[in-house]
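Encoded as structure tokens, the following chain is the form predicted alone, with no partner shown.
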Amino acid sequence: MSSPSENMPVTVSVPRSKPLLLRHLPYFIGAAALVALAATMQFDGYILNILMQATTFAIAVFGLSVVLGLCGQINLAQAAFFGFGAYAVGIGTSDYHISYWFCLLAGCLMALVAGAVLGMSTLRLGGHYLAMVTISFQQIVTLVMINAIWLTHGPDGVPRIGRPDLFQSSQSYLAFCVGMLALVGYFVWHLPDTRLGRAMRAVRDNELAAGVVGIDVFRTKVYAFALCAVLGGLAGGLFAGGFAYVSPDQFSFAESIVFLTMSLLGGVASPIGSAIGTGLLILIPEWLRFLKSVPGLYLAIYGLSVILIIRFMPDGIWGFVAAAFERWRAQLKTPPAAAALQLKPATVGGDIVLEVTGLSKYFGGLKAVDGVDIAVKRGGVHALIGPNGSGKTTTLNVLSGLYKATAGKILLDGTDITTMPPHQRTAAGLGRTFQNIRLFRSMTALENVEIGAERPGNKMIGEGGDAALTERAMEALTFVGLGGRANELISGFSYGHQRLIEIARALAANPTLLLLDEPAAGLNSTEKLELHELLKRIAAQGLTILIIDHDMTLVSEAAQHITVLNFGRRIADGESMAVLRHPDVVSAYLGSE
């Protein structure tokens, strides 16, 4: 941890970056060159089919980059969404002679709706349960494709699928598909740097922390699933037009596994990795064609190649390269300097910022919190103490919405937040840290704090956009003494510094009330002194703090008011020194000696 002298702010604003399109101009120039190359180079039918398959499959795999790479949710039904787009274009253009463009749009919408509905009905499950549900959905869609002969033509498939008038030749249609690949790739590449993308990354790294910093976790998951599905539908529609024939066996569960393998092989977190994985899994079998005369050898080498890559590059080929590049860039990149952090908590609720009455939380027959009343005065430090198992952390979890109260009422700055989910309580002005540090491990310190600063209703950000967001995050990191290490990954920080980053993330949101759960846990004596000084500087700006800690020296020096719990009930409440001398507190917590 850093000394207060290191926290002196430098009043230099973050420089305005170039417009997004101008910064990415080389990408668009390269994409235009690839489209022109695809349109003008003469390929034989065999090469053309391989390129067509790789291009359309890559778009479907981009969808997995969103749902699995960014949001951390498993999807083993991507071939089903791929099939929605393919059959919409196939049936529409072949049987009903509808415009290709309308059919492509319809296929994307069908996949979008199916993905959103599947997501809304299953994403609260997560883990292997979610995998099982998506597998079942995939199997149902495959069975419908096979048996609904009146609609899908059954196992015979749909022939003579049409293409748009502008791209009737295979060469021009390939160029069109390459152009779509470039556009979708740009969208997926840029998505992690958007508000939605940051929310997805936070959900992937730590759902609990994401909800507490103001992210609607469930809605973010549904968005990711829907985006994955619509990209699958788009890819399927392009695939149908490219090959002019589709059949159910092209959209089976086995194809979903192929898509997943492509994503993992190249690097699931990046569209570049998805494109690499797709290309390899399509090209490797072609490279090994000369071995097919030896029974089993072709499959053995193919499988061994995939296993070795995944074993020694667990983040995929591009993930391995990108990680090395990020470490090098973090050493060279100088973080922008920042002005002094300003905390302007809301003051609409009178002298009492948090009023808790009759709060209870029961777990079956266990009364973890039983009829607790707490009144936290504005602008001070209020401590909640008690022996292990007294209900302190449970109380904080109920206050922040992680647990639903069995009974009681919670008012924050005059607003009733008793039934609000965590992200809405954060929007109302509640900030929190955790006893067990919950940071987003795949991100830098700056990115972690930026997510906190994005809290809905944060008037310190306003309409300033990404520049204001970065500036606010830098102010918070500088305030806790870590501004110079803003671009380093969380894994490179010591335990004590990770504590500070979590506090900075909460401060960047400009909360009305800050809940600190055991902030001194795991810190040495020097770090505890520095934490005490930090709390003084926070309180000096008028931010109200409710702190839980077992360090009585820290509590007695930092807090003006103390509430004591024992066996889930309040046994003392009042001015700090008077409470610490209270006989019941001495007996229950401090010990009669």
Ligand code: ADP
Contents of the next structure:
Amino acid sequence: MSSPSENMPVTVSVPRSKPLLLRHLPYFIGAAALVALAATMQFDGYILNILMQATTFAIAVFGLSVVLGLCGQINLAQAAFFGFGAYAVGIGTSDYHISYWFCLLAGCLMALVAGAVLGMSTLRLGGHYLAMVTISFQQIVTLVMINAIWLTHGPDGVPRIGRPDLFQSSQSYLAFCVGMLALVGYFVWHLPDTRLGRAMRAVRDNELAAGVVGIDVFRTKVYAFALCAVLGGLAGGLFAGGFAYVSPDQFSFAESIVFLTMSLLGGVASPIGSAIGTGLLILIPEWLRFLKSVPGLYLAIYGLSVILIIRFMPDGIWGFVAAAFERWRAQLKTPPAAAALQLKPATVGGDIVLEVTGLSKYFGGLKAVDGVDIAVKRGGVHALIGPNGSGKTTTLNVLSGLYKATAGKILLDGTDITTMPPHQRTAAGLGRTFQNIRLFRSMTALENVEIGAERPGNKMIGEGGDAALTERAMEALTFVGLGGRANELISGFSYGHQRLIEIARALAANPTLLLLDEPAAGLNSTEKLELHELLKRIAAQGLTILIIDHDMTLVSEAAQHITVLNFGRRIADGESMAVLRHPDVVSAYLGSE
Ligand code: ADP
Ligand code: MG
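Beyond the form predicted alone, can we have the form predicted in complex with this ligand?
Starting with the chain above, the whole complex follows.
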């Protein structure tokens, strides 16, 4: 795990990054070349239509790569948001002769508002419900398009849709769409590395842990959903200008499924995947046109190829390629050296960091925690022990806000956190690890710990920005002895090392109080000794720890104070040695083993 020498101060060498625009110059040169190509190549009408469709659809599919790929939330109404943009441009330019630009903007805003409202009203629900609500929304939008004839022309659709003066010819309009695609692609491509993007990935990988490390899960989901919707709206607006005619069947539920298939086929995690999927799903039917004379065969082959790709490349075509590339790259990258981690727990408040009074948690008739008092002194290790099922984990879950307390009060440094959601408690200074490890599995060790470091109010970061985050995360990883493997994916680490990464994630946040739920569970004896060593180094910096553990040697050596639970009630509390000799404690343990 770690040797003391690894934690000696060393110079930090996080490279000064070049200005953003300079680093991304190749991308913009490539994009400009594509735009120029689209503007100058003499495509025939058929090719032009295919390109126009692929370009605008890809933008809508980018939206899905944000909401589904990055944030893990389903949206089965992307065609409806696409319709918002298309009808805004269609009706606005054709019936009311309003400027194209204004209509495009209005369409985006309408999609944004609809997406945000739909998101806010449904994203507290889980998977199936969210899917059902988005389908209903999609159906309602389709019904309005068909039946509000006075506004939408009904099934006849909207003809003679206008384009901006600047891009009157189809060729120049295509070039404009390609430019928009490149801009949106740039944004979506870099989103995962921003704070918002990391939060979305954390929510996707492990919602529960995301809340506990300080992310506002609900708000992150709403942002993702609204972003997806606005990209749908933009794509629809561009589409309407491109084809000059729209009708309700282009925005039906079936089209939402097509968008979804496009994103899954190419690889939902990346805009490159979205682009590949969109291109393929538009092109495959064209390639298979020669089969159209045999009814049924065409659809069978089309369906089969889609199923085969998704079956053998569950992360899509690009996901498959990227994973291979990523494995190769992780071996090449050496992480920067890091300085020694400073744990500077807040020292406001008095002697008692955590004051729990009369805490209860009932599951129906089961009193898992029943009127428990705990007072954790500043700067020490406090152990919470008890036989299996005595309510230890439940207590921790109530403390960190995963469960709502049935009764009782929790004060952290004098602040009442009893009713706060998990992320606010983390912001208030609570850090924790889990009995069954909860890391963000699709990310590297470093990214996991960076998310911890992002805790709002982490004064070790301040306004330091991304470089400071990386630095802090590297320090925390080095502190637990894994600095050298920062860029490896979680799946490559042993169980014991995953535990250490979880501890590093909590430490990077610079918490006031660290809650550890059975950190030694599943470790072999050497790893246990090393963990013990690590706990001592944490405690030596004055960080207060509340630890649950079964290992009595570890507990008696590390903790100054012990609280014992049995059947949800506190049966002993006080200085370690005295508590361990207490007759009730002895009999509770003997009785249970
Ligand atoms: P410990 O961590 O001390 O082993 P727990 O806190 O996990 O114990 O469990 C205490 C009691 O509460 C057990 O009887 C357990 O079955 C019950 N329990 C824990 N979580 C839940 C839950 N989500 N729903 C119902 N019962 C639960
Ligand atoms: Mg437990």
